[in-house]
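The chain below stands alone, shown as structure tokens; this is the form predicted alone.
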Amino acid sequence: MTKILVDCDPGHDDAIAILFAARRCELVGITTVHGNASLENTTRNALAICTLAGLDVPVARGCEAPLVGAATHAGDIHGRSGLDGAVLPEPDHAPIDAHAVDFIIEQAERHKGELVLAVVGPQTNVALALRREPRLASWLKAITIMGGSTTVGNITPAAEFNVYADPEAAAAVFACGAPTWMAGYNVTRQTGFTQPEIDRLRRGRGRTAAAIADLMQFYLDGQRRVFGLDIAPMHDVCAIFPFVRPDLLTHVEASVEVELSGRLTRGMTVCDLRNKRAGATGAIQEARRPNARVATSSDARALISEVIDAVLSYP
């Protein structure tokens, strides 16, 4: 069973991540960051999603603001508190004493060439981590990332809210070294729940699936509302199956580069896949050499029904 950090800011596409983890890996921790909503709403989301499903996982705070400029939140689509649209229980548990950055150090050197870290926020941390001990890429077997996009942006018509919102982060992430996947918003805003999937878990049995029912509704009518789209989509979740159940999303070995200077492109991905498309010759140099494996689809309904059965798996 893969060993897994989940680095990220709750948020209820990463709520979801962290049930699903917690189910089909060795969850290790959970490390919070500024996005979805402040760091303080953020920490306290991951702390009540453990309380409410019973998970005995160290959770470290992190990074309040990106690298550069101030943070940015996404109260439109996760309301004012990151996670609203459910009653959560209060948390049970405190974080821990280590700060995020150290708690990602500690626990990549303790499980050396084994530890997977995913990445389903604004990379602060990550790239903080990676700056203070170099070794940190060599001792990752993988960093999995929900971030970017190969077509549109959904923060700007460029950009990926958690790319957009640390851009210096999550280029210094790209280009550090680690094998590294990319699942982007291309792929995640096709890849959620739909209506009689909510339904479905609202019909099962205990408070978890309840409460995420409820949650889940909350984020479907938001994303109708702001982006017109008909499903809640489970972005981060699509970051943690390539190590679950790899046959549910394509990916291709591309070079992924992070725009940070372009007044309307800042924050964008720029993903090289001109040879990656189906009857593509081979004959175009590639800008770079490939540096992460970056989703192209997903069985979004199989994916999905992976995701319901372990939601509906907890008491």
Ligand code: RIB
Second form
Amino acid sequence: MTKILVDCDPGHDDAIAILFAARRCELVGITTVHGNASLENTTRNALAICTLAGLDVPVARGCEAPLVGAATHAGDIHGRSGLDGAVLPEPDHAPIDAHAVDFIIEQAERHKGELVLAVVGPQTNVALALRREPRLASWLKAITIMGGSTTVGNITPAAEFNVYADPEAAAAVFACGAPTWMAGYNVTRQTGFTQPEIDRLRRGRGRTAAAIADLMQFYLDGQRRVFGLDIAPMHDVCAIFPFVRPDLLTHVEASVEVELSGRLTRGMTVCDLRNKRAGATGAIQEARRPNARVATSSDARALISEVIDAVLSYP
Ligand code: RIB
Ligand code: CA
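Coords for the form predicted together with the named molecule, given the form predicted alone:
Next comes the full complex, this chain leading.
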């Protein structure tokens, strides 16, 4: 089983990524970051999901703001708490003492060459870990990111939320040189729970499935209200699948760079999917060296079925 550490901002879809990773990988730890809600809320939410599912996994608090500027939250989708829609248990344990940045470095060194770092919120913790420990990129087996998009954004027409919430951090992580996978909004917006699939969760016998069904219903209602989508997109778990069922996502190798200064495009991931041949002359810009495997499609129904099975397996 793949050793994985999930850096996240729970968040409805983060919660699903945690539950899925805990069943289908060796989840060595969870680190929390600002994003869908404040760091205080995302940390409490991560602990509450672990308590609900009976997961004994260390949770380390991370950064409460991006490298530059103020934090951006997504309350209109995830609610004020960051995980509205269900009554969740009070956390039965506290975060560990270590800061997320130090915990990421420590775990990468302990599991040198084996650890996959799943980054499914703003990438602030990981960017600072790379800055603090320059060897980190070489210690990691891979970095798998939910973030960016090869097409439309969600928080702006051009930018996806995780990258927009800390573009400088995302730029540093995409440039770090570690083997990198990207699950962007272009794919994740089409990969989510339908209403019948949420209803299937609700028919589950465990307390976990019942609470997750309530959370997903809240999340689906928000997606319908804000984006006119008729699915609850499971953005974050798409970053886990390359290490569990790689056949359920298609990836292409491409360069991914983050726009930092565009008035309309700050936080956009510029992915070069031109499949351009080397050596063309004239004005056409040369392709940059690919730095990521970028998801371009998913087998959504099969992927969601694997996720539902994992959630139904909890008490
Ligand atoms: O744009 C989708 C991403 O933003 C997901 O990670 C979701 O949890 C939010 O953090
Ligand atoms: Ca997230």
